[in-house]
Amino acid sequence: MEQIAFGDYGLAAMSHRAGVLGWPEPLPPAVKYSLSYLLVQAEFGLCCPLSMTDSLTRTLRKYGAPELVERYIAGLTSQDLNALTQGAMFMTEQGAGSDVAATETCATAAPDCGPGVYRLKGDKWFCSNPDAALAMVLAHVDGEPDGMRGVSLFLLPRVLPNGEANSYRIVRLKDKLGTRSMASGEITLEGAQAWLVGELGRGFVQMADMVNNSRLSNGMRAAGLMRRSVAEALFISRHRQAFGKRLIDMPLMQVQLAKMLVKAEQARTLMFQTAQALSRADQGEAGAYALTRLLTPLIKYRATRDARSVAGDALEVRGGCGYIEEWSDARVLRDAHLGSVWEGTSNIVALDVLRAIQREGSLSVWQDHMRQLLIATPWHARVRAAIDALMERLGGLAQTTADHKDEAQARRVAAGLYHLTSAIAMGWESHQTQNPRRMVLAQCVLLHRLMPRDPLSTNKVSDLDLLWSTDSPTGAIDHICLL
């Protein structure tokens, strides 16, 4: 699997150099996330080392000293496994967690080892891909202020340039709920040599670039797990019979499958929207970075939570067999639980949505982007009116929540923005591809995930058969109106 991912397809290298898959320049993010979206449906654990290597390379190129970039870039972007340098991120400490300001690992300048070299001492408690050749590490620099301003970012090699092993060790590997195909461990730094990356005291800001890139990958992985779950459930439903009917022909099963499919396709749509925003940001387009800063925590927040429920529902569709390790459902369900805790729990990421609105002005950029998608989509008049009303109300709530730092509303804001963004984007996709299924999905999001409903109402989606029909529907895409 490493040969396929790192070697044959160059998934960790394709954003950083030309030549991967025969392309004359670095490939756009949409290509990387498309291929990774397919890969994760077969192997979830490997996507962490892929993401770490890709993200470390991005951060090193952005902030690292030229000599460091020159020394390591070839290995980080190699498709030859014998020459490949894999990356990792050692940030979490047992007493700190998401509170980076409480980092206790200390860094002491070591001018005798060379310019920019520090010695690191401390314990990192949760390190995925712990035997990677390079890792980005956060540490508090001796003599610097307490708190966030004293934390800096360092590049830690497993093997020093002179060929000696660096002074750190893996204390033990974790016995984890899921992602068992990838090792995670506890690491003790015993005066290990590391190079300062970027400016002193700016460690978290610089690490945030790596974390945000990895959060997008995390959202992609959740989307892939959900798609795998839906595919398994659809297959079972089409081929298993009970009480003289196929499962897929039973009304309750149709509703269950529809709910799973809506969540899976919301995440897929947000993945591409965020990848496109990231590509525009890297090209320097005005406002694109602010949009990326908002969409990234949105997909990390909601898609990873949805993946848990979708994976659980898929197991239920298979019944008792789904609980048996001979099938994929149990593994997928275990793996799905990682997303909402890795690189920030749901609460932490929801607060990051507010930070993006407050510090980056992301809300106005998001509103402009949504209006552009709406203009390009021939929505039914009643649906468009509902969307406009939702945008106004949600925009006001989001701005007020960010301005007043009302943390208790952060999750509500993040969920609302995620649902509305995915609905508008899926409607736009429907028009672009002339695919009425995506319009059904978009309106399902509006009706069932955003609009307040009477729990005793019998209002239902009457066109759900379009979602899993094997025949391609024809006709105008705006004939479906559920509101």
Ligand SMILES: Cc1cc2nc3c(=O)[nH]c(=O)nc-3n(C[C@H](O)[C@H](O)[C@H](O)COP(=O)(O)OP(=O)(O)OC[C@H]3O[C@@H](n4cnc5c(N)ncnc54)[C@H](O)[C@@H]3O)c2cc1C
Given for the second form:
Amino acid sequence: MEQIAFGDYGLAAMSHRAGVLGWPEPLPPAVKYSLSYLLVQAEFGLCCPLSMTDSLTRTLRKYGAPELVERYIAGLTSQDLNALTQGAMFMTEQGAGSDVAATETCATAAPDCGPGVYRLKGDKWFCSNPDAALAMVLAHVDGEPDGMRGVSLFLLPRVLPNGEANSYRIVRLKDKLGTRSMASGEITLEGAQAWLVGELGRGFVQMADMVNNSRLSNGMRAAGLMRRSVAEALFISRHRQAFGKRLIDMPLMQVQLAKMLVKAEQARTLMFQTAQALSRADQGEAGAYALTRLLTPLIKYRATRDARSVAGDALEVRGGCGYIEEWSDARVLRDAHLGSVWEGTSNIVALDVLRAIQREGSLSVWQDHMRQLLIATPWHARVRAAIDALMERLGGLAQTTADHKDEAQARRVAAGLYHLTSAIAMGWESHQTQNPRRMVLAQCVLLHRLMPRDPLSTNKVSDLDLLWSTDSPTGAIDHICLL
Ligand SMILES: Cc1cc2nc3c(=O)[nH]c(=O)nc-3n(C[C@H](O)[C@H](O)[C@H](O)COP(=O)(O)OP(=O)(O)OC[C@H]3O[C@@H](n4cnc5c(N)ncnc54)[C@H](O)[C@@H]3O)c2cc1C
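For comparison with the form predicted alone, kindly provide the form predicted together with the ligand.
Okay, now the whole complex, with that chain kicking things off.
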């Protein structure tokens, strides 16, 4: 699988150099996320080393000294497994998980070892891909102020330039619920040599770039896991019979499948929206960075949580066999539970949505972007009016929540923004591709995930069959109005 991911497809290299898959320049993020979306449906664990290597390269190129970039870039972007240098991120400590400012690992300048070299001492509590050749590490620099301003970013090599092993040990491997195809360990740094990356005291800000990149990757992975779950559930539903009928022909099963499909496709839509915003941000387009800063925690927050329920529901569609390890469901379910924990838990990521609104002015950029998508889509007038009203109310709630730092509302705001973004973007995709299926999905999101519902209402979505019809439907988008 490593040969396929790092080697044949160059997934960790394609954003950083020309020549991968024969392309004359670095490939756009949408290509990387599309191919990784397919990979993750077969293998989730490997996506962590892939993402760490890709993200470390990005952060190193952005903030690292030119001689460090020069030394390591070829290995980090190699498609030859014998020459490949993999990356990792050692941030979390027992007392410093979400609260990175509490980092206790200590860095002491070691000018005798070379310019910019420090010696690191301390314990890192969660280190995925622990035997990676390079890791980005956060440490508190001796003599610097307490808290976030004292934390800096370092590049830790497993092997020193003179060929000696660096001074750290993998103390223990974690016995994990899922991602068992990839090791996570505890590491003790015993005076290990590492280079300062970027500015002193800017460790967290710089690491945030790496973390944001891998948060987007986590959203993509959740989308892929959901797609795998839906694919399995649709297959079973088309082939398994009960009471003389195929499961897929039963009304209640159709509702169950639709609920799964809506969540899976919302995540896929957000993945492309975020990838495109990232691409525009990297090209320096005004406002695109602020949009990326909002969309990234949105997809990380909601898609990773949805992946848990979709994976669980797919398990149930297979009946008793879904609970048995011979099929994929149990493994997918275990893997799906990780997405909302690492790289920032749901609460932390929801609070990051408020931070993006407050510090980056992301809300107005998001509103502009949504209006552009709305204008380009021929919504039915009643649906359009409902969306406008939702935009207005949600925008107000999000701004007030961010202004007042009303943390208790952060998850509601994040979920609302995610659902509305996905509904509007799915409508736009439907028009772009002339595929009414995505319009049905968009309206399911509006009706079932955004609008307050009367629990006794018997309103139903009439066009569910369209969702899994094997014909490819075209045209007739604007007749669909379920509101
Ligand atoms: C399998 C696995 C692999 C990992 N790999 C890595 C890795 O490679 N590198 C790395 O650096 N880390 C890694 N992690 C660590 C992971 O990122 C942290 O576990 C995660 O960020 C949470 O930190 P914590 O465990 O200290 O929990 P805590 O920070 O103690 O959080 C506990 C609970 O408190 C909540 N909470 C905390 N602060 C707030 C707040 N302000 N408001 C509301 N609620 C709050 C959290 O949401 C959470 O539910 C890995 C974790 C796992 C499980």
